[in-house]
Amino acid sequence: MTVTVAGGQGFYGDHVGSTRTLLDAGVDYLCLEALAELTLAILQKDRQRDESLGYTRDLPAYLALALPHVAEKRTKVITNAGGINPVGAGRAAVETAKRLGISGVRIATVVGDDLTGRVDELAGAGHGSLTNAETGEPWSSFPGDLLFASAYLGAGPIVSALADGADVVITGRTADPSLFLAPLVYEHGWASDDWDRLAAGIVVGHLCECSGQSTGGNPSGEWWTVPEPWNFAYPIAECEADGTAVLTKAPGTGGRVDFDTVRHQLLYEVHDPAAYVTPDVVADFTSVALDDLGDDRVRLSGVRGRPATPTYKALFTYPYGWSGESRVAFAWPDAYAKARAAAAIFRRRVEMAGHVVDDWLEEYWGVNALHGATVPLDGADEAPEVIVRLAWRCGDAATVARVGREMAPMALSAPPWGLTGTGRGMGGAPSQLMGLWPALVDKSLVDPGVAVEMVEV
């Protein structure tokens, strides 16, 4: 039996309309991957304003397209759009179905990834619990008030929801590829220790989770040859019970699926390709065989996996002050020299005004912003234009705003601008920052709190 899974979303704010081509293609499962660490910060700000929020607010738009297909039993939807409030997302899904007049649909919500109320218990559980996984600092060094904490769950709760008849499954923080692995485990009956097949499902998920990146988006090769990039395809994987799969796209869409596009995505956001750690399995991406079949079809086979680790990754977040930013463009001649001088003048003005800045970031677009020095610095003043980007972090929004106001008088009292402010300009509105504390938490401490709540509309 072939099971088709499709990646209909790669991030919060992705193009909703692209989902329609996948639904029209008749995929068995539409998976919507909506979360990133930046997304969690956005959702936290939403929840601070309104406790009923905290999920991705484009979820109803996706469901408005998908639910008619779901009601006709043509597809099922799996998404982690629940963010830090999956219960709220579940309510929004029910309201969307009712608004569309759709009934007979079972909507499942996975809860239990939220560890916010359990920090004291987890910190006292031993085993080095909640030690910062990047710095090695103990939990006693946690630098502020906890905003929220989430564990990256795996495919298991989604599989349980599907087994209970769910048509739509909404989770909070679930590892991205696990969204795609879950329907394969459920449909093909893969065992929880069938490491090679589980790893194959993770490869499928990794290739599908970033929407257009495996179908020709962001290629480092001949990007100009990708057909119809304005009509981009999102990926479809045709998956077999033995773990092999074919990655393809819907007919009549732009983009391209070939050896190059697939291998680019395979290595995206991967630290160790021989040990890609997920909650479900440790996948060996170096074992993947890619066979380009032509006609936008690439076969995946040979994937090997190793037993899953006994821990979940978890994120504990805290307030990290506020940031401001100013970007100003300078034209030739002496663009780089003028930009450096303006930055120095601005920072001196801030110092003279007595404003406390915790951190500065200073970079020069066109000279050193992306990959370090991109032109010889002794010749950088010949650059036709340079944008200086100054960002600062302060303890409160009011100080950030006062720092930004020190830039405005420089419009007439500094080196000649040549152009003007760009983006957030000459001192944009303060933006609240969130700090991240990554840790590993024993699965045995998390799993008892994970549950699936089912509602039939």
Contents of the next structure:
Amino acid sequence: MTVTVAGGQGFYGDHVGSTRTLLDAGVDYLCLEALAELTLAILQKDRQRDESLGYTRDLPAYLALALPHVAEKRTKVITNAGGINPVGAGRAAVETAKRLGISGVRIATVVGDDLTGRVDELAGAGHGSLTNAETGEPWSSFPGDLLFASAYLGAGPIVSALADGADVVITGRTADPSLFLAPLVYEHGWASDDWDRLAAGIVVGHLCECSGQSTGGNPSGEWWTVPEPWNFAYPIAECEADGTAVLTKAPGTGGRVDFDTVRHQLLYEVHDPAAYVTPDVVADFTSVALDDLGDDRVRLSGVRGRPATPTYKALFTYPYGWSGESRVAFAWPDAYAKARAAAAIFRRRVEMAGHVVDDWLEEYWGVNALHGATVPLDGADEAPEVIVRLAWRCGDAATVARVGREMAPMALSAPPWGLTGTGRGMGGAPSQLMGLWPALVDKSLVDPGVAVEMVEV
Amino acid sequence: MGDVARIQLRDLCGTRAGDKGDISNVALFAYDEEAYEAIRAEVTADRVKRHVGSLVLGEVRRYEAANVLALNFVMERALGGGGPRSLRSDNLGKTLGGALLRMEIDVPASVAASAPRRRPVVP
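Output the structure of the form predicted together with its partner chain; the preceding block shows the form predicted alone.
First the chain shown before, then all remaining chains and molecules of the complex.
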């Protein structure tokens, strides 16, 4: 039996309408991966404004497309759109179904990833608990107040929900590829210690979780030859019980699936490719054989896996002040020199005004804003135009705004001549910054709180 | 080694960069087996660390994925503190792959001669 899983969303902000191509293709499972680390910061701001939010608000739009197919039992939907409020997302899903007059659909919500209220207990769970997995810092140096904390759950709760007849499964923070592994475990009956097959499912998930990034989006090869790049292609994996799969794309779309597009995604956001740690299995991405079959089909085989670790990754987040920015442009002659002078004058005026700035960043667009020290500066003095972007961090939004107001008067009263904006206005509204603290948490401390709630509409 | 030639990585490989917290990973994908062996020999973690300079404040580690002719560089403290707290425009490091492609290395002349040197054609 071949099971088809498809990646219909790669992030919060992806193109909703392109999902239709996957539904029309009749995929068995439409998986919507909505959460990047940055997304959590956006959702946290939403929830601060309104307790009922904290999930990705495009979920109802996706469901409006998918639910008619779901109701006809042609497809099922699995998503981590719940963000930091899966219960709120579940409620929104039920409301969407009712609004569309859909009935006979079972909507499951997975809870238990939220660790926010349990931090003291977890931190006291043993020596080295909640040590920063990136920097090695002990929990005692966690900077400031906790905003929220969530564990990356695995495929297990989704498999349970499917076994209980769920047509739509909404989770909070579930590891991205586990969204895709879950239906394969459920449909193919893979054992929880069948490490090679679980790893194969993780590879499928990893290749589908970023929507078009495996099927012709963001390729560094001959990107200019990708067919109909405006007609986004999203990935479909045809998965066999033995763990092999073929990665392809929805019919009638643009894009491309070949060895090159697939290998680009294979290493995306990967550290040690021989040990890709997920909640379900440690997958060896160096074991994957990619066979380019032509016609936008790449076969995946040979995947090896090792036993899962006893821990979940969890993210603990803290407020990190506010940022502001200002962008102004200068043209030839001496554009780079004028931009640097403007930056120095601006910073001096901010200092004179007594605004407390905790951090500054200067970027020179057109010179080396993005590639920094790797860019040779020969020729910078003759650059046809340069934008200077100044960014700053302060303790509060009001100070950030006051700093920003020091720029505009320079257009008339500061020496570098020809200062212009880069569009309407010179910068954006103050933006709240958030720090991430990744740590490992024993599964045994998280699993008892994990549950699936089912609603039938 | 016989004749050698200097070549920019952009002519030997493609790239994609990803982010986790303050860590950026940049993968280099060689266009063929010979190019892979050439970058494997020349593009060391130390060399990348020197090349990226102040873009990356922490350690650079290298991993190999021969099945896809790739080297993966994991760069710590590379994103101005991590996506949601970084002041950088490119707070996720999406463009850092290109920064690596700027590097020049010495390769066997035969490898340089057969490098694809692809350039965009955009109407």
